[in-house]
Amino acid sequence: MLDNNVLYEKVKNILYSLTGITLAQNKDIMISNRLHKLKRNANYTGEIEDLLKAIENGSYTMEFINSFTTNKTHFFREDFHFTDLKNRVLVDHAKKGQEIKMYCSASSTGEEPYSMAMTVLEAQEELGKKINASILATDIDTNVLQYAANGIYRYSKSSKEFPEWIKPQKYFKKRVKKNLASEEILIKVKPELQKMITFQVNNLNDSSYPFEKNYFDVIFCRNVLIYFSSTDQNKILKKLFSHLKMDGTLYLGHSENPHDLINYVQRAGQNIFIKKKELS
């Protein structure tokens, strides 16, 4: 049987090889909990060392990825980005009558791309003009992608997720689920939002992405780079940047930075960057 330190190091190496995600040294408790989750997800009753060997040989890789990726998100997280999208980017595209193609690069359980879609419809209503928009939302975790596609979420009346300019009842159908102990409120995304979004698997650590060059007008890459080393963050940003149109907008998370892209962009707000030059 492997010593825990050796076991945890093996997990870190497998995770990095499959996803590029780097786990810090203080994550041993988390790794232990995720290993139990992995055995459940894989329906595996044998020793964990044998399961890890099987993963290294190409089996149970999706179960491993789904068990070890982190999916922390909520609607309109860092809402100033959606305000910028509504008041600047979408206004500009509406004036030009152009289709806007947007990419959510780490969509998790779907709150971010649905927030993008709600922002489009709000801008459309304010401008009184149809905005032709499409959103591609990707993640490496197949479980959260399915959750996102289903579009059903728990809702609290005290929730502060939605900014003042969003009325949730416009975009969700409410369902009340009663049980013996309490009453749970569920909200389901309306079809007009769902039809705007395509969900699919993509690994940000892949050497290339299956998109055309200079294809997207907007890229959201927020609060995912923090799980990668600085070197790999830079590589991911350069790959994403190649798929962003000139004068397109890149949104990063509050604790993330553009690394080598800094000389190729114009800052337009808090972690908002407009592409001004192609990478040489």
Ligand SMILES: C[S@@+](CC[C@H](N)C(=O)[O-])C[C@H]1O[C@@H](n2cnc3c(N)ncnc32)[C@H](O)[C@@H]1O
Contents of the next structure:
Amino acid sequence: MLDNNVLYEKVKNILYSLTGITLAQNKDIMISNRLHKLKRNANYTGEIEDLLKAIENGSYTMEFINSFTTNKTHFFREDFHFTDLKNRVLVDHAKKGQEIKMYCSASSTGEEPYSMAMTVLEAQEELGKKINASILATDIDTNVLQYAANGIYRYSKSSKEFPEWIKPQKYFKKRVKKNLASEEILIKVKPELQKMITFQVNNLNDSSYPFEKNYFDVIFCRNVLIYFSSTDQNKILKKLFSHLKMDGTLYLGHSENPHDLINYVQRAGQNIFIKKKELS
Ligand SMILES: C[S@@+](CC[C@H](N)C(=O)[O-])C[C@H]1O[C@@H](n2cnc3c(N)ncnc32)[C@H](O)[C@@H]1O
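What does the same protein look like in the form predicted in complex with the ligand, given that the last one was the form predicted alone?
Complete assembly follows, chain above in first position.
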């Protein structure tokens, strides 16, 4: 049997090679919990060492990736980004009458791209003008993509997830699920939001992405770079930047920074960057 330190080092190496995610030194408990999750997800009853060998040989990779990603998210997370999207970017696009193409590059269970879609519909109503918008939402985790495509969420009345300018009842159908002990409120996103979004797998760590260059007007890359080394964050940002149009907007998470892009962008708010120059 492998010593735990050797086992965890092996896990870290596999995780890095499949996803680019770098785990810090103090993550032993997390790794141990995720290994249990992996065995359950893979329905594997043998020894963990044998499962890891199988993964190194190309089996169970999806189950491995899905067990090791961290998917924490919520609707309108860092809501000032959606306010900027509505009041600046969408106003500008509506004026020009142009279609807006948006990319959500680590969409997790879908709350982020659905928040983008709700923002479009709010802007449309405020401006009294139709805005043609499409949203590509990708993640490396196939489970969360499936969850996102289903569009069903738990709702708590005390939830502060929605900003004042969003009335959730406009965008969700409420379903109450009763069982003996409790009552659970589920909300399902309405088809007009779902129609705007395409969910697809993409690994940000791949050497290139399957989209056209200079294609997107808006890219959300939030709370995912933190899982990568500084060198890999920079590489991912440069790849994403090549798919952003000139004058397009990049939104990063609260503790993320634009690395080498800093000389090619103009800051438009907290972790909001407008592309001003192509990378040389
Ligand atoms: C913490 S969630 C952030 C979700 C959302 N962007 C937000 O800000 O609320 C990070 C997401 O990044 C995804 N992820 C991790 N590594 C990835 C990779 N190499 N390529 C694409 N997505 C990845 C995870 O599966 C997870 O769903």
